[in-house]
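Below you'll find only one chain, the form predicted on its own, shown as C-alpha coordinates.
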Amino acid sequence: MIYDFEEVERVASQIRAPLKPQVGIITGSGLSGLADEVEEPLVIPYEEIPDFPPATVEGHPGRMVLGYLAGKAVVVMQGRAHFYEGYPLERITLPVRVMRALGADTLIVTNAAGGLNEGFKAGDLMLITDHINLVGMAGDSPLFGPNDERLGPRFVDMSEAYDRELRKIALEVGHELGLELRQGVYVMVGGPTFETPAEIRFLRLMGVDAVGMSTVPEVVVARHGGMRVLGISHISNMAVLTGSPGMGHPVKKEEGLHEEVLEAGEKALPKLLALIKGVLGRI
(Lines of atoms letter the chains of each structure in order from A and count residues from 1; the text may use other names and numbers.)
(Lines give C-alpha, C1' and ligand atoms only; values in the text may rest on other atoms or scores of the structure.)
Protein backbone atom coordinates (compact mmCIF):
# COMPACT_ATOMS: atom_id res chain seq x y z
CA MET A 1 0.00 0.00 0.00
CA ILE A 2 1.02 3.64 -0.40
CA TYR A 3 1.52 5.33 2.98
CA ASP A 4 0.20 8.86 3.00
CA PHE A 5 0.52 11.34 5.85
CA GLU A 6 -2.55 10.03 7.70
CA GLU A 7 -1.34 6.42 7.48
CA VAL A 8 2.10 7.30 8.83
CA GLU A 9 0.56 9.30 11.67
CA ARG A 10 -1.77 6.40 12.46
CA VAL A 11 1.18 4.06 12.91
CA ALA A 12 3.25 6.60 14.85
CA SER A 13 0.35 7.29 17.21
CA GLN A 14 0.59 3.69 18.43
CA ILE A 15 4.15 4.20 19.69
CA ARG A 16 4.27 7.73 21.04
CA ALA A 17 6.83 7.77 23.83
CA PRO A 18 7.56 10.19 26.70
CA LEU A 19 10.62 11.38 24.76
CA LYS A 20 10.88 13.01 21.34
CA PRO A 21 13.76 11.30 19.53
CA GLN A 22 16.19 13.56 17.75
CA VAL A 23 18.10 10.81 15.95
CA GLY A 24 16.98 7.58 14.32
CA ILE A 25 19.42 4.68 14.04
CA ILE A 26 19.09 1.53 11.92
CA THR A 27 21.33 -1.42 12.76
CA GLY A 28 22.59 -3.83 10.13
CA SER A 29 23.48 -7.53 10.21
CA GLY A 30 25.44 -8.43 13.33
CA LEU A 31 25.22 -4.85 14.65
CA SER A 32 21.96 -5.01 16.60
CA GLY A 33 23.86 -5.06 19.90
CA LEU A 34 24.12 -1.30 19.57
CA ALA A 35 20.53 -1.06 20.78
CA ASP A 36 21.53 -2.80 24.01
CA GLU A 37 23.45 0.36 24.96
CA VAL A 38 20.34 2.54 24.96
CA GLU A 39 19.52 3.88 28.43
CA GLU A 40 16.00 4.00 29.87
CA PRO A 41 14.84 1.83 26.95
CA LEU A 42 11.28 1.42 25.79
CA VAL A 43 11.34 -1.75 23.69
CA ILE A 44 8.55 -2.51 21.20
CA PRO A 45 8.62 -5.65 19.00
CA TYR A 46 7.80 -4.92 15.38
CA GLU A 47 4.89 -7.34 15.62
CA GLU A 48 3.16 -4.90 17.96
CA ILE A 49 3.44 -1.97 15.55
CA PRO A 50 0.79 -1.75 12.80
CA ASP A 51 2.13 -2.51 9.29
CA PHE A 52 5.76 -2.84 10.41
CA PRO A 53 7.42 -5.61 8.37
CA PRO A 54 8.66 -8.44 10.62
CA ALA A 55 12.42 -9.00 10.36
CA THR A 56 12.94 -12.64 9.35
CA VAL A 57 16.70 -12.76 8.81
CA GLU A 58 19.08 -14.03 11.50
CA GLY A 59 20.89 -11.15 13.17
CA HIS A 60 17.89 -8.82 12.93
CA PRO A 61 15.88 -9.16 16.19
CA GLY A 62 13.04 -6.92 15.01
CA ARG A 63 12.52 -4.42 17.84
CA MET A 64 12.14 -0.66 18.11
CA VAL A 65 14.07 0.77 21.04
CA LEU A 66 13.48 4.31 22.29
CA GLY A 67 15.67 5.91 24.92
CA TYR A 68 18.95 7.75 25.33
CA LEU A 69 22.38 7.15 23.84
CA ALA A 70 25.29 9.46 24.57
CA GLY A 71 22.79 11.86 26.12
CA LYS A 72 20.68 12.13 22.97
CA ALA A 73 17.09 10.96 22.62
CA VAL A 74 17.14 8.22 19.99
CA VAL A 75 14.91 5.69 18.30
CA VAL A 76 16.80 2.56 17.24
CA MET A 77 15.57 0.00 14.76
CA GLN A 78 17.14 -3.20 16.06
CA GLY A 79 17.25 -4.99 12.74
CA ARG A 80 15.53 -4.29 9.43
CA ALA A 81 13.46 -5.96 6.75
CA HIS A 82 14.96 -6.44 3.30
CA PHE A 83 13.62 -6.25 -0.24
CA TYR A 84 14.48 -9.91 -0.84
CA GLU A 85 12.20 -10.96 2.02
CA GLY A 86 9.30 -10.14 -0.26
CA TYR A 87 8.10 -6.81 1.16
CA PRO A 88 7.36 -3.82 -1.08
CA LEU A 89 9.85 -1.00 -0.62
CA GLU A 90 7.23 1.40 0.76
CA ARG A 91 6.62 -1.04 3.63
CA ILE A 92 10.32 -1.68 4.22
CA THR A 93 10.83 2.06 4.64
CA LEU A 94 7.78 2.70 6.81
CA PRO A 95 9.98 2.66 9.96
CA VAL A 96 11.89 5.65 8.58
CA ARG A 97 8.62 7.50 7.99
CA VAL A 98 7.60 6.72 11.56
CA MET A 99 10.96 7.87 12.96
CA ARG A 100 10.43 11.17 11.21
CA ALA A 101 6.86 11.45 12.52
CA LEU A 102 8.14 10.82 16.06
CA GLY A 103 10.48 13.79 15.71
CA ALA A 104 13.82 12.48 14.42
CA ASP A 105 15.49 14.83 11.93
CA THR A 106 18.72 12.84 11.55
CA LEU A 107 19.19 9.22 10.46
CA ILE A 108 22.26 7.09 11.14
CA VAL A 109 22.01 3.97 9.01
CA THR A 110 24.43 1.05 9.29
CA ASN A 111 24.90 -2.12 7.31
CA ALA A 112 27.19 -5.06 6.75
CA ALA A 113 28.68 -4.93 3.27
CA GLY A 114 31.05 -6.82 1.06
CA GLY A 115 34.23 -4.94 0.25
CA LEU A 116 35.00 -4.33 -3.43
CA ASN A 117 37.77 -1.76 -3.05
CA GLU A 118 40.99 -3.75 -3.04
CA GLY A 119 42.48 -1.25 -0.60
CA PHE A 120 39.93 -2.25 2.05
CA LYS A 121 40.07 -5.20 4.42
CA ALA A 122 37.47 -7.14 6.38
CA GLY A 123 36.64 -5.33 9.62
CA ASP A 124 36.97 -1.81 8.20
CA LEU A 125 34.29 0.84 8.76
CA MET A 126 33.38 2.86 5.68
CA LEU A 127 31.57 6.18 5.70
CA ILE A 128 29.20 6.15 2.74
CA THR A 129 29.87 9.18 0.55
CA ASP A 130 27.35 8.26 -2.15
CA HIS A 131 25.38 5.28 -3.43
CA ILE A 132 24.27 3.57 -6.61
CA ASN A 133 20.65 2.48 -6.45
CA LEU A 134 20.62 -0.53 -8.78
CA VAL A 135 17.18 -1.60 -7.56
CA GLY A 136 15.79 1.87 -8.21
CA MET A 137 17.50 2.16 -11.58
CA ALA A 138 15.98 -1.20 -12.52
CA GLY A 139 12.51 0.11 -11.79
CA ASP A 140 11.51 -0.06 -8.12
CA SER A 141 11.43 2.77 -5.59
CA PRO A 142 9.71 3.45 -2.25
CA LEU A 143 8.54 6.73 -3.82
CA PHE A 144 6.59 5.15 -6.68
CA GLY A 145 2.92 6.07 -6.73
CA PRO A 146 1.03 9.19 -5.66
CA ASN A 147 3.09 11.68 -3.68
CA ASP A 148 1.85 13.28 -0.45
CA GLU A 149 3.53 16.69 -0.24
CA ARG A 150 3.14 16.62 3.55
CA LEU A 151 5.70 13.80 3.63
CA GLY A 152 8.07 15.27 1.05
CA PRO A 153 8.44 16.65 -2.49
CA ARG A 154 7.53 14.77 -5.66
CA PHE A 155 11.13 14.94 -6.94
CA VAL A 156 13.92 14.46 -4.40
CA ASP A 157 17.38 15.97 -4.76
CA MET A 158 19.91 13.18 -4.09
CA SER A 159 23.02 15.19 -4.99
CA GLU A 160 24.11 15.02 -1.34
CA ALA A 161 22.26 12.03 0.03
CA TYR A 162 24.84 11.59 2.80
CA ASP A 163 25.34 14.73 4.82
CA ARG A 164 28.77 16.30 4.38
CA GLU A 165 28.83 17.87 7.85
CA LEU A 166 27.92 14.59 9.55
CA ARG A 167 30.72 12.83 7.66
CA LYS A 168 33.14 15.55 8.79
CA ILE A 169 32.10 15.02 12.41
CA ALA A 170 32.49 11.25 12.03
CA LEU A 171 35.99 11.65 10.60
CA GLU A 172 36.99 13.91 13.49
CA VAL A 173 35.59 11.45 16.04
CA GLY A 174 37.28 8.55 14.28
CA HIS A 175 40.62 10.34 14.33
CA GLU A 176 40.31 11.02 18.05
CA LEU A 177 39.43 7.37 18.69
CA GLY A 178 42.29 6.13 16.55
CA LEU A 179 39.93 4.50 14.06
CA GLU A 180 40.89 4.21 10.41
CA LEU A 181 37.68 5.19 8.66
CA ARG A 182 37.35 4.43 4.98
CA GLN A 183 35.14 6.44 2.67
CA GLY A 184 33.43 5.18 -0.43
CA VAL A 185 30.45 4.44 -2.65
CA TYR A 186 27.90 1.80 -1.65
CA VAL A 187 25.74 -0.10 -4.11
CA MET A 188 22.50 -1.90 -3.31
CA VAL A 189 21.70 -5.14 -5.10
CA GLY A 190 18.43 -7.00 -4.69
CA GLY A 191 19.79 -10.24 -3.21
CA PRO A 192 19.45 -12.69 -1.59
CA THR A 193 22.14 -14.26 -3.78
CA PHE A 194 25.70 -13.12 -3.28
CA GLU A 195 27.45 -11.69 -6.33
CA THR A 196 28.84 -13.77 -9.16
CA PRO A 197 32.45 -13.18 -10.27
CA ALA A 198 31.17 -11.33 -13.35
CA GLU A 199 28.97 -9.11 -11.17
CA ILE A 200 31.89 -8.31 -8.90
CA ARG A 201 33.98 -7.20 -11.86
CA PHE A 202 31.03 -5.15 -13.19
CA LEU A 203 30.51 -3.38 -9.85
CA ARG A 204 34.22 -2.57 -9.59
CA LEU A 205 34.14 -1.06 -13.07
CA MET A 206 31.28 1.16 -11.86
CA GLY A 207 33.53 2.59 -9.17
CA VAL A 208 31.80 0.87 -6.25
CA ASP A 209 33.65 0.34 -2.96
CA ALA A 210 31.12 -1.81 -1.06
CA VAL A 211 28.03 -3.85 -1.93
CA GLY A 212 25.00 -4.80 0.14
CA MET A 213 21.28 -5.58 0.06
CA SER A 214 19.78 -2.73 2.08
CA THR A 215 20.13 0.91 3.15
CA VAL A 216 19.44 2.77 -0.10
CA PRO A 217 15.61 2.73 0.07
CA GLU A 218 15.79 3.92 3.68
CA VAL A 219 18.09 6.77 2.68
CA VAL A 220 15.79 7.74 -0.21
CA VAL A 221 12.81 7.99 2.15
CA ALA A 222 14.83 9.84 4.79
CA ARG A 223 15.88 12.44 2.24
CA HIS A 224 12.31 12.64 0.97
CA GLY A 225 11.31 13.56 4.51
CA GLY A 226 14.08 16.14 4.90
CA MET A 227 16.29 14.11 7.26
CA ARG A 228 20.07 14.41 7.34
CA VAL A 229 21.77 11.04 6.81
CA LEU A 230 25.01 9.46 8.00
CA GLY A 231 25.69 6.06 6.47
CA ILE A 232 28.25 3.59 7.82
CA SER A 233 29.12 0.25 6.25
CA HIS A 234 30.93 -2.44 8.18
CA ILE A 235 33.10 -4.29 5.66
CA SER A 236 32.32 -7.78 6.91
CA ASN A 237 34.09 -9.64 4.11
CA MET A 238 36.02 -8.95 0.93
CA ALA A 239 34.83 -9.98 -2.52
CA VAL A 240 38.07 -11.54 -3.74
CA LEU A 241 38.53 -13.13 -7.15
CA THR A 242 41.17 -15.55 -8.36
CA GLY A 243 41.99 -16.70 -11.85
CA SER A 244 42.19 -14.80 -15.11
CA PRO A 245 39.47 -12.38 -16.29
CA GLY A 246 36.44 -14.35 -17.33
CA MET A 247 37.46 -17.31 -15.18
CA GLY A 248 37.52 -15.71 -11.77
CA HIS A 249 35.78 -17.31 -8.82
CA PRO A 250 35.25 -16.36 -5.17
CA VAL A 251 37.91 -17.71 -2.86
CA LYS A 252 35.22 -18.67 -0.36
CA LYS A 253 32.07 -20.55 -1.13
CA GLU A 254 28.83 -18.85 -0.22
CA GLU A 255 27.70 -21.49 2.26
CA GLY A 256 27.96 -20.12 5.77
CA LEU A 257 28.86 -16.61 4.58
CA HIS A 258 25.94 -14.96 6.40
CA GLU A 259 27.10 -16.56 9.65
CA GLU A 260 30.55 -15.07 9.02
CA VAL A 261 28.93 -11.67 8.47
CA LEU A 262 27.17 -11.87 11.84
CA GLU A 263 30.35 -12.93 13.61
CA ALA A 264 32.31 -10.11 11.97
CA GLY A 265 29.61 -7.63 13.01
CA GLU A 266 29.90 -8.64 16.64
CA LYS A 267 33.65 -8.05 16.51
CA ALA A 268 33.17 -4.63 14.90
CA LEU A 269 30.44 -3.52 17.29
CA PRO A 270 32.65 -1.87 19.96
CA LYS A 271 34.33 0.51 17.51
CA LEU A 272 31.07 1.23 15.69
CA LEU A 273 29.38 2.01 19.00
CA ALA A 274 32.24 4.30 20.04
CA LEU A 275 32.03 6.11 16.72
CA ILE A 276 28.25 6.60 16.85
CA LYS A 277 28.37 7.75 20.48
CA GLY A 278 31.04 10.27 19.56
CA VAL A 279 28.98 11.58 16.66
CA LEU A 280 25.85 11.82 18.80
CA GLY A 281 27.77 13.83 21.34
CA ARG A 282 28.49 16.50 18.72
CA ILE A 283 25.14 16.73 16.97
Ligand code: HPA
Second form
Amino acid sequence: MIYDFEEVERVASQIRAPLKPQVGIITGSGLSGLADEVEEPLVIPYEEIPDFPPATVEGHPGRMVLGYLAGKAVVVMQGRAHFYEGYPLERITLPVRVMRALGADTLIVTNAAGGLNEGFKAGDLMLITDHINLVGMAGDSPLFGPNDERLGPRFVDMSEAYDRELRKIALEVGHELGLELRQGVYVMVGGPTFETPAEIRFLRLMGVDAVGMSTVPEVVVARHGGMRVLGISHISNMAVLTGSPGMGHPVKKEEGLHEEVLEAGEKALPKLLALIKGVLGRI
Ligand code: HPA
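Moving from the form predicted on its own, what structure would you give for the form predicted in complex with the ligand?
The next block holds the full complex; its first chain is the one shown before.
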Protein backbone atom coordinates (compact mmCIF):
# COMPACT_ATOMS: atom_id res chain seq x y z
CA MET A 1 0.00 0.00 0.00
CA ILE A 2 1.36 3.41 -0.95
CA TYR A 3 -1.36 5.60 0.53
CA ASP A 4 -2.61 4.60 3.94
CA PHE A 5 -4.78 6.86 6.07
CA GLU A 6 -1.86 8.99 7.30
CA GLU A 7 -0.48 9.47 3.79
CA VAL A 8 -3.85 10.57 2.46
CA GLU A 9 -4.25 12.98 5.38
CA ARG A 10 -0.75 14.31 4.76
CA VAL A 11 -1.59 15.11 1.13
CA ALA A 12 -5.00 16.57 2.00
CA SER A 13 -3.49 18.77 4.71
CA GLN A 14 -1.35 20.50 2.06
CA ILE A 15 -4.53 21.82 0.46
CA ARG A 16 -5.73 24.80 2.38
CA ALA A 17 -9.30 24.45 1.22
CA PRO A 18 -11.40 27.57 1.76
CA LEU A 19 -14.49 25.37 2.11
CA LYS A 20 -15.53 21.83 2.94
CA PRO A 21 -16.59 20.31 -0.36
CA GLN A 22 -19.68 18.16 -0.33
CA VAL A 23 -19.33 16.84 -3.86
CA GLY A 24 -16.27 15.78 -5.83
CA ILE A 25 -16.38 15.98 -9.62
CA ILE A 26 -13.92 14.46 -12.10
CA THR A 27 -13.94 15.81 -15.64
CA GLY A 28 -13.36 13.46 -18.55
CA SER A 29 -11.72 13.96 -21.96
CA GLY A 30 -12.97 17.14 -23.59
CA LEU A 31 -15.12 17.96 -20.56
CA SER A 32 -12.64 19.93 -18.45
CA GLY A 33 -14.53 23.16 -19.24
CA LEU A 34 -16.90 22.12 -16.45
CA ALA A 35 -14.42 23.46 -13.94
CA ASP A 36 -14.50 26.91 -15.56
CA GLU A 37 -18.04 27.33 -14.23
CA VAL A 38 -16.99 27.00 -10.60
CA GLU A 39 -17.64 30.21 -8.66
CA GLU A 40 -15.11 31.73 -6.24
CA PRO A 41 -12.58 29.22 -7.53
CA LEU A 42 -9.38 28.29 -5.80
CA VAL A 43 -7.25 26.64 -8.49
CA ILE A 44 -4.37 24.37 -7.53
CA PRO A 45 -2.23 22.76 -10.26
CA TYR A 46 -1.63 19.06 -9.58
CA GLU A 47 2.13 19.73 -9.55
CA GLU A 48 1.64 21.72 -6.35
CA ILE A 49 -0.07 18.83 -4.57
CA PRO A 50 2.27 16.12 -3.24
CA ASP A 51 2.06 12.86 -5.18
CA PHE A 52 -0.78 13.93 -7.45
CA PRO A 53 -0.21 12.25 -10.80
CA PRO A 54 0.37 14.95 -13.42
CA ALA A 55 -2.18 14.51 -16.22
CA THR A 56 -0.11 14.18 -19.39
CA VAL A 57 -2.85 13.68 -21.96
CA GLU A 58 -4.20 16.52 -24.09
CA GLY A 59 -7.61 17.61 -22.84
CA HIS A 60 -6.70 16.96 -19.20
CA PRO A 61 -5.31 20.19 -17.72
CA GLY A 62 -4.42 18.76 -14.30
CA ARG A 63 -5.87 21.29 -11.85
CA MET A 64 -7.91 20.96 -8.70
CA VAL A 65 -10.64 23.59 -8.48
CA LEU A 66 -12.44 24.27 -5.22
CA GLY A 67 -15.49 26.52 -5.10
CA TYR A 68 -19.22 26.57 -5.67
CA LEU A 69 -21.35 25.13 -8.43
CA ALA A 70 -25.12 25.56 -8.30
CA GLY A 71 -24.69 26.71 -4.71
CA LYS A 72 -22.93 23.52 -3.59
CA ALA A 73 -19.39 23.39 -2.27
CA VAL A 74 -17.47 21.29 -4.78
CA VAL A 75 -13.99 20.06 -5.52
CA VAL A 76 -13.40 19.50 -9.22
CA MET A 77 -10.53 17.50 -10.67
CA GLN A 78 -10.00 19.23 -13.97
CA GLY A 79 -8.49 16.34 -15.84
CA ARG A 80 -7.31 12.93 -14.68
CA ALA A 81 -4.42 10.58 -15.04
CA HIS A 82 -5.00 7.25 -16.77
CA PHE A 83 -3.64 3.78 -16.13
CA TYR A 84 -2.00 3.74 -19.57
CA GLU A 85 0.15 6.73 -18.58
CA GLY A 86 2.05 4.29 -16.43
CA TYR A 87 1.04 5.23 -12.88
CA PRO A 88 -0.06 2.59 -10.38
CA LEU A 89 -3.83 2.55 -9.93
CA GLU A 90 -3.40 3.58 -6.31
CA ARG A 91 -1.76 6.81 -7.41
CA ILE A 92 -4.28 7.46 -10.16
CA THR A 93 -7.02 7.29 -7.55
CA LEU A 94 -5.27 9.38 -4.90
CA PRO A 95 -7.36 12.44 -5.92
CA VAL A 96 -10.52 10.51 -4.94
CA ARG A 97 -9.04 9.70 -1.53
CA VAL A 98 -8.14 13.36 -1.09
CA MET A 99 -11.62 14.53 -2.10
CA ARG A 100 -12.99 12.21 0.55
CA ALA A 101 -10.52 13.46 3.14
CA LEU A 102 -11.54 17.05 2.36
CA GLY A 103 -15.12 16.12 3.19
CA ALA A 104 -16.81 15.09 -0.07
CA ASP A 105 -19.31 12.26 0.39
CA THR A 106 -20.53 12.19 -3.20
CA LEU A 107 -18.57 11.68 -6.42
CA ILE A 108 -19.77 12.72 -9.86
CA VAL A 109 -17.45 11.11 -12.36
CA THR A 110 -17.53 11.86 -16.08
CA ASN A 111 -15.72 10.37 -19.04
CA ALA A 112 -15.63 10.11 -22.79
CA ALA A 113 -16.55 6.66 -24.02
CA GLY A 114 -17.00 4.73 -27.24
CA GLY A 115 -20.58 3.63 -27.81
CA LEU A 116 -21.11 -0.12 -28.23
CA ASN A 117 -24.89 -0.18 -27.89
CA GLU A 118 -26.29 0.12 -31.41
CA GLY A 119 -29.12 2.27 -30.13
CA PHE A 120 -26.68 5.00 -29.10
CA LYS A 121 -25.22 7.77 -31.21
CA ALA A 122 -22.21 10.01 -30.83
CA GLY A 123 -23.07 12.97 -28.61
CA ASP A 124 -25.36 11.01 -26.28
CA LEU A 125 -24.99 11.20 -22.53
CA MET A 126 -25.22 7.87 -20.71
CA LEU A 127 -25.84 7.44 -16.99
CA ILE A 128 -23.66 4.54 -15.89
CA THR A 129 -25.83 1.89 -14.25
CA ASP A 130 -23.02 -0.58 -13.62
CA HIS A 131 -19.53 -1.40 -14.82
CA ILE A 132 -17.29 -4.27 -15.79
CA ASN A 133 -13.86 -3.88 -14.27
CA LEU A 134 -11.90 -5.65 -16.98
CA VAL A 135 -8.58 -4.38 -15.61
CA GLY A 136 -9.57 -5.53 -12.12
CA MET A 137 -10.71 -8.94 -13.36
CA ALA A 138 -7.41 -9.30 -15.18
CA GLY A 139 -5.58 -8.68 -11.93
CA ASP A 140 -4.98 -5.05 -11.00
CA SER A 141 -6.87 -2.91 -8.51
CA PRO A 142 -6.18 0.24 -6.50
CA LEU A 143 -7.17 -1.85 -3.47
CA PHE A 144 -4.49 -4.52 -3.89
CA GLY A 145 -2.21 -4.91 -0.91
CA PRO A 146 -2.84 -4.54 2.82
CA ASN A 147 -6.10 -2.80 3.65
CA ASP A 148 -6.30 0.22 5.94
CA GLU A 149 -9.67 -0.10 7.67
CA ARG A 150 -9.66 3.64 8.35
CA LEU A 151 -10.01 4.19 4.60
CA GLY A 152 -12.58 1.46 4.01
CA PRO A 153 -13.35 -2.24 4.36
CA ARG A 154 -11.24 -5.09 2.95
CA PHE A 155 -14.08 -6.39 0.79
CA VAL A 156 -16.14 -3.78 -0.99
CA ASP A 157 -19.78 -4.24 -1.90
CA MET A 158 -20.21 -3.29 -5.55
CA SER A 159 -23.80 -4.50 -5.93
CA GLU A 160 -24.98 -0.91 -6.35
CA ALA A 161 -21.79 0.94 -7.16
CA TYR A 162 -23.71 3.66 -9.01
CA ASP A 163 -26.25 5.17 -6.66
CA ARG A 164 -29.85 4.52 -7.66
CA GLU A 165 -31.17 7.66 -6.00
CA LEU A 166 -28.63 9.92 -7.74
CA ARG A 167 -29.51 8.30 -11.06
CA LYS A 168 -33.19 8.93 -10.44
CA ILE A 169 -32.47 12.60 -9.74
CA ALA A 170 -30.35 12.82 -12.90
CA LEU A 171 -33.15 11.29 -14.96
CA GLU A 172 -35.64 13.80 -13.54
CA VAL A 173 -33.31 16.71 -14.25
CA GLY A 174 -32.65 15.36 -17.75
CA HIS A 175 -36.37 15.10 -18.38
CA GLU A 176 -36.94 18.68 -17.26
CA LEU A 177 -34.11 19.91 -19.47
CA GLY A 178 -35.43 17.95 -22.43
CA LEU A 179 -32.27 15.82 -22.56
CA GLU A 180 -32.63 12.26 -23.73
CA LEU A 181 -30.37 10.38 -21.34
CA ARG A 182 -29.17 6.87 -22.07
CA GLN A 183 -28.40 4.35 -19.37
CA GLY A 184 -25.99 1.48 -19.57
CA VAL A 185 -22.97 -0.53 -18.52
CA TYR A 186 -19.45 0.90 -18.86
CA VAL A 187 -16.38 -1.26 -19.34
CA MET A 188 -12.86 -0.11 -18.61
CA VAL A 189 -10.08 -1.31 -20.89
CA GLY A 190 -6.42 -0.54 -20.23
CA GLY A 191 -5.82 1.35 -23.47
CA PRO A 192 -4.10 3.34 -24.89
CA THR A 193 -4.92 1.42 -28.07
CA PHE A 194 -8.46 1.78 -29.27
CA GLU A 195 -10.28 -1.52 -29.69
CA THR A 196 -9.76 -3.94 -32.53
CA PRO A 197 -12.88 -5.17 -34.33
CA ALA A 198 -12.55 -8.50 -32.52
CA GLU A 199 -12.36 -6.70 -29.18
CA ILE A 200 -15.44 -4.69 -30.04
CA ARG A 201 -17.32 -7.91 -30.78
CA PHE A 202 -16.01 -9.42 -27.52
CA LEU A 203 -17.11 -6.40 -25.48
CA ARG A 204 -20.55 -6.46 -27.10
CA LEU A 205 -20.91 -10.13 -26.18
CA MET A 206 -20.09 -9.19 -22.59
CA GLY A 207 -23.16 -7.01 -22.60
CA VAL A 208 -21.64 -3.58 -22.23
CA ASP A 209 -22.93 -0.35 -23.70
CA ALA A 210 -19.87 1.90 -23.63
CA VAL A 211 -16.10 1.44 -23.46
CA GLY A 212 -13.44 3.73 -22.04
CA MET A 213 -10.04 3.83 -20.39
CA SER A 214 -10.82 5.39 -17.01
CA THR A 215 -13.41 5.86 -14.25
CA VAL A 216 -13.65 2.32 -12.85
CA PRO A 217 -10.62 2.54 -10.47
CA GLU A 218 -11.92 5.90 -9.22
CA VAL A 219 -15.34 4.40 -8.55
CA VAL A 220 -13.76 1.42 -6.77
CA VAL A 221 -11.90 3.79 -4.43
CA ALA A 222 -14.94 6.02 -3.94
CA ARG A 223 -17.03 3.00 -2.95
CA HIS A 224 -14.25 1.75 -0.69
CA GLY A 225 -14.40 5.13 1.05
CA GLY A 226 -18.20 5.00 1.29
CA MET A 227 -18.95 7.72 -1.25
CA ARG A 228 -22.13 7.79 -3.32
CA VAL A 229 -21.36 7.79 -7.03
CA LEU A 230 -23.03 9.22 -10.11
CA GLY A 231 -21.26 8.25 -13.34
CA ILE A 232 -21.92 9.96 -16.67
CA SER A 233 -20.37 8.87 -19.96
CA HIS A 234 -20.31 11.16 -22.93
CA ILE A 235 -20.53 8.93 -25.99
CA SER A 236 -17.90 10.73 -28.03
CA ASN A 237 -17.78 8.21 -30.88
CA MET A 238 -19.45 5.00 -31.88
CA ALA A 239 -17.35 1.87 -31.93
CA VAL A 240 -19.57 0.23 -34.53
CA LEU A 241 -18.55 -2.50 -36.92
CA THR A 242 -19.22 -2.34 -40.61
CA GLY A 243 -18.95 -4.86 -43.41
CA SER A 244 -19.99 -8.46 -43.27
CA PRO A 245 -20.42 -10.11 -39.87
CA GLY A 246 -17.10 -11.12 -38.42
CA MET A 247 -15.18 -9.04 -40.91
CA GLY A 248 -15.97 -5.67 -39.50
CA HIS A 249 -13.81 -2.72 -38.72
CA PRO A 250 -14.56 0.38 -36.72
CA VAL A 251 -16.16 3.14 -38.75
CA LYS A 252 -13.83 5.64 -37.12
CA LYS A 253 -10.17 5.40 -37.88
CA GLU A 254 -7.72 5.41 -35.00
CA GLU A 255 -5.88 8.39 -36.46
CA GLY A 256 -7.50 11.47 -35.10
CA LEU A 257 -9.91 9.66 -32.84
CA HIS A 258 -8.58 11.34 -29.71
CA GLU A 259 -9.03 14.76 -31.37
CA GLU A 260 -12.54 13.72 -32.31
CA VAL A 261 -13.20 12.70 -28.69
CA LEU A 262 -12.04 16.13 -27.46
CA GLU A 263 -14.05 18.05 -30.05
CA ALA A 264 -17.19 16.07 -29.34
CA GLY A 265 -16.70 16.74 -25.62
CA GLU A 266 -16.64 20.46 -26.14
CA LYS A 267 -19.95 20.22 -28.01
CA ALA A 268 -21.53 18.10 -25.27
CA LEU A 269 -20.31 20.32 -22.47
CA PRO A 270 -23.36 22.62 -22.17
CA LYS A 271 -25.70 19.62 -21.85
CA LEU A 272 -23.50 17.93 -19.29
CA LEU A 273 -23.06 21.12 -17.33
CA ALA A 274 -26.80 21.77 -17.19
CA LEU A 275 -27.37 18.19 -16.05
CA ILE A 276 -24.73 18.33 -13.32
CA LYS A 277 -25.88 21.73 -12.07
CA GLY A 278 -29.45 20.44 -11.95
CA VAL A 279 -28.37 17.40 -9.95
CA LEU A 280 -26.27 19.52 -7.57
CA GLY A 281 -29.28 21.75 -6.97
CA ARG A 282 -31.19 18.74 -5.64
CA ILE A 283 -28.70 16.93 -3.45
N1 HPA B 1 -12.66 3.30 -26.92
C2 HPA B 1 -12.03 3.42 -25.73
N3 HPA B 1 -12.00 4.55 -25.05
C4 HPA B 1 -12.62 5.62 -25.56
C5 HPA B 1 -13.29 5.56 -26.79
C6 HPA B 1 -13.31 4.33 -27.51
O7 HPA B 1 -13.89 4.20 -28.61
N8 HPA B 1 -13.81 6.80 -27.03
C9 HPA B 1 -13.47 7.57 -25.96
N10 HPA B 1 -12.74 6.86 -25.08
